[in-house]
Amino acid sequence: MGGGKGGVGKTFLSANLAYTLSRAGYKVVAVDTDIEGPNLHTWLGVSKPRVSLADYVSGRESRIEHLLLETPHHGLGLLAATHGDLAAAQPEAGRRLEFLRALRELPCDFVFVDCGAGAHPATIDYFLVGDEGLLVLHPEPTSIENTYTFIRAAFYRRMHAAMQKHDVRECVREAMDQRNERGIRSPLDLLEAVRHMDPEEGQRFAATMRSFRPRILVNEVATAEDVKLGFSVRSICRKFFGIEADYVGYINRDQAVRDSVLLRKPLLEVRPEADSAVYLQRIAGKLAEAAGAPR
C-alpha cells in the first residue's frame, strides 16, 4: 500500500483491508514498513508491540517468523514497526532483498505491506514486492502531484530491476533523471532507447512494462469529481506513461471513519453498516478476486 503524500489513508487503509480479509476467512499478516512513523499496530489494536522490524533492521533478530505478533483479530498477525533507530531506520539493499523474500514466503493467504510516504528506494522496494501495488491518493492538487512521482519511480526502479545488460540498465538509470542528457521524459521514450539498444532487452522491457498495472484507491471522496479523479489518473498513466492503471474503487468522506480511528478499532467492527465499511468491502472482493484465493 503506497502513495508519494502522507496522511492520504495508507494505513487506515492497509488496517482494514487485512481486517475485511480476516473476517471474510482468508489468513492476513499486515507489515508495517514505516520505521520512522509507525502506527499499524495502534489501528490493529497492538498497544506494546515486544517485536517489530527495527530488530531486524538492527541484526537483533534474523528471522521474519519470529517477528510475527497476534492481533485480537481472528486470522490477523501483524509485523510492527515499532522502536526504530532513527540513524539507520530501514535494512541495507541486500538485507531488505532478504526481508522482501521472506515476506513473499510467508505462510497466509494476503500480505499487507503499509508503505511510507515519499518515493525512497526502500518504499518503492516494499511496494514493488506484492503482486498487487495499491496506490492511494486524496482528491487535491498536492496529493496526484505527488502519486504521479511515485508511479514514476515505482516504474523505473521495477525496469532497472528487470534488465539484464549492464549498459541498458545504467540507461535506465540515466533516466531516472528527468533532466537526463540523453532526453529521455517519459517511459515511451525509454522503451524506444531500450529496443535502439537491444532489441533482445527491449522485447524484455516491455513485457516488464505490461506487468506494471498500479492499483489506484482514491480516499476521503466527497463529490462526484473527487469518484472520476480515480478514471482520470488512469487516462493519464496510459496517454503520458504508458502505463496501464486499474481503479479499485473510492472510499467516501464519513465520520464513522473518524469514529473508527478514535476507538482504534477497524470500521467494519464498529460501523458496519456505514458507506464506507461496504466499499471497502467491495474493495476487499476485488483484492480477494484478482488474487484469486480460494475461500
Second form
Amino acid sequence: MGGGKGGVGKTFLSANLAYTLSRAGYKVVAVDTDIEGPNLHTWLGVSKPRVSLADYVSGRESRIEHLLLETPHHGLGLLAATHGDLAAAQPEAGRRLEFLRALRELPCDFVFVDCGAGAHPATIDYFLVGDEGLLVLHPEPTSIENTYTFIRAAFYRRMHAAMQKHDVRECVREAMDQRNERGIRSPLDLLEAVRHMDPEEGQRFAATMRSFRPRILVNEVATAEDVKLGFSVRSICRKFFGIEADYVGYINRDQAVRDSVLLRKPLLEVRPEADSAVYLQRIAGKLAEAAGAPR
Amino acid sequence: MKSLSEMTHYEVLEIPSDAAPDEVERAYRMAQATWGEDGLATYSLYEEGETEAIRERVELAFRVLSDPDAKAEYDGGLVAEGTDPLDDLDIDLQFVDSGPAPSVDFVAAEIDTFDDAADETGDWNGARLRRARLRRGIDLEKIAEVTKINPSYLRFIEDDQYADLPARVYVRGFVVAYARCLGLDPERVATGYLEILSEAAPEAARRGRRTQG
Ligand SMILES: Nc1ncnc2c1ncn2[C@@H]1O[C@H](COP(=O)(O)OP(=O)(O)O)[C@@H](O)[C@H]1O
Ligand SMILES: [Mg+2]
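For comparison with the form predicted on its own, kindly provide the form predicted in complex with its partner chain.
Okay, now the whole complex, with that chain kicking things off.
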C-alpha cells in the first residue's frame, strides 16, 4: 500500500482491508514498513508493540516470524514497526533484501505491506515486493503530484532491476533523472531507447512494463468527479507511462472512519452500516477475487 | 504501449472498435474530463502544450467516430492497413519469457465497472441511492437539473432526513425520477424507499397521508 503522500489513508486501508479479509476467513498478516512514522498497530488495536521491525533492523532478531504479534482479531497477525533506533531507521541494503524475501514466505493467504510517505528507494522496495501494488490517492493536486512521482520511482526501479545488460541498466538509471541528456521524458521514450540499444532487452523491458500494473484506490471522495478521478489516472497511466493500471475502487470521506480509529477498532466492527464500510468490503472482495485465493 | 501518434481513434478514446454510439459519447466525455485544461488528473505530469495535443486528438477521434459516414471510411482505412490494436502486442508476446504477461484489454473508460454484488442486497435507503449515483459518476446537481427537483430535497433523500421531506406522494415522485436518472428500476426503488420511510418516520408518513387526503 503506497502512494507517496502522507495522510491519504494508506494505513487506514492497510489495516481495514487486512481485517476485512481476515474476517472473511483468510489468514492475513499486516506489516508496517513505515519505520519513520509507524502507527499500523494502533489501527489494529495493539498499543506499544512488544517486538517490532526495529529488532530486526538492529540485528537483535534475525527471523521475522519471531516478530509476529497477535492482534485482537482472529486470523490477523501483525508485524509492527516502532521507532527503535533513531540513528538507523532503515535496514541496510543486504538486510533489506533478506527482509523482502522473508515477507514473501510468511505462512498466510495475504500480506498487507503498509508503506510510509515519500519515494525513498526502501519505500519503493516495500511497495514492489507485493504481487499487487496498491496506490492510494486523494482527489487533490498534492496527492496527484506525489502519486506520479511515486509511480515514476517504482517504475524505473522495477525496470532497472529487470534489465540485464550493463549499458541498458545505465540508460535506465540516467532516465530516472527527468533532465537527462538523452532526452528521455517518459517510460515510452525509454522503451524506444532500450529497443534501439538492444532488441532483446527491449522485449524484456516491454514484458516487465506489461506486468507492472498498479491498482488505484481513491480515498475520501465527496463528489462524482472525485470518483471519476481514478479512471482519469488510469487513462494517464496508459498514455503517459504506457502501463495498465487498475481502478479497484474508492472510499468516501466519512466520519465513521474517524470514529473507528478513535476507538482503535476496525471500521467494520464499529460502523458496519456506514458507506465507507460498504465501499471497503467491495474493494476487499475485488482483491480476494483478483488473488484467486482459496479460503 | 503506443505513443499517441501511433494510436487509433479507438485507442485514443479507449473503446473497442465495435463500441455503440452512446459508449463513444461517454468515453469522449470522460476523456474531456481527464485531459481538460483544469483537469486534476494531469496535474504536474505534462509540459506546456502536451495536454493540448492530446485534447486535439480526442476531439478528432470523437468527430470521426460519432459521424457514421466518417467512421465507416475510417474503419475501412484501418482494415486496409491491417491495424489491429492488439497486433503489436501479439508480436511482443512471442518473445516474452519472464513469467505470464497480463493481457492488455482496451476496455472502455466507463464508470460503472465495479462489481455490483456488495450493493445488490439491502434496503433502498438514501445511502444506497447515493452509492449508486456516485458509481455512475453523476453529481446531485445534474440530477436536479434533469429532473427539475430542488437539490435540497434530493440531498434530504440521500441523507435519509425524512423529517425534512414533503408529503409522501411527492417523495415517491422524486425517488422515481432519481432512480430513472440512474437507470435503476423506478418502481422497485421508490417502493423500497417509501417502506423505509414509513417505518423510520411514522409522523412524516402520517403527515404525508394527511396532505394527500
Ligand atoms: N475515508 C476517510 N474518511 C474520513 N477520514 C479519513 C478517511 N481515510 C482516512 N481518514 C483520516 O485520515 C487520517 C490519515 O490516514 P492514514 O491512513 O494514517 O494516512 P497515511 O497512512 O496515508 O499517512 C486518519 O487518521 C483518518 O482519520
Ligand atoms: Mg501511514
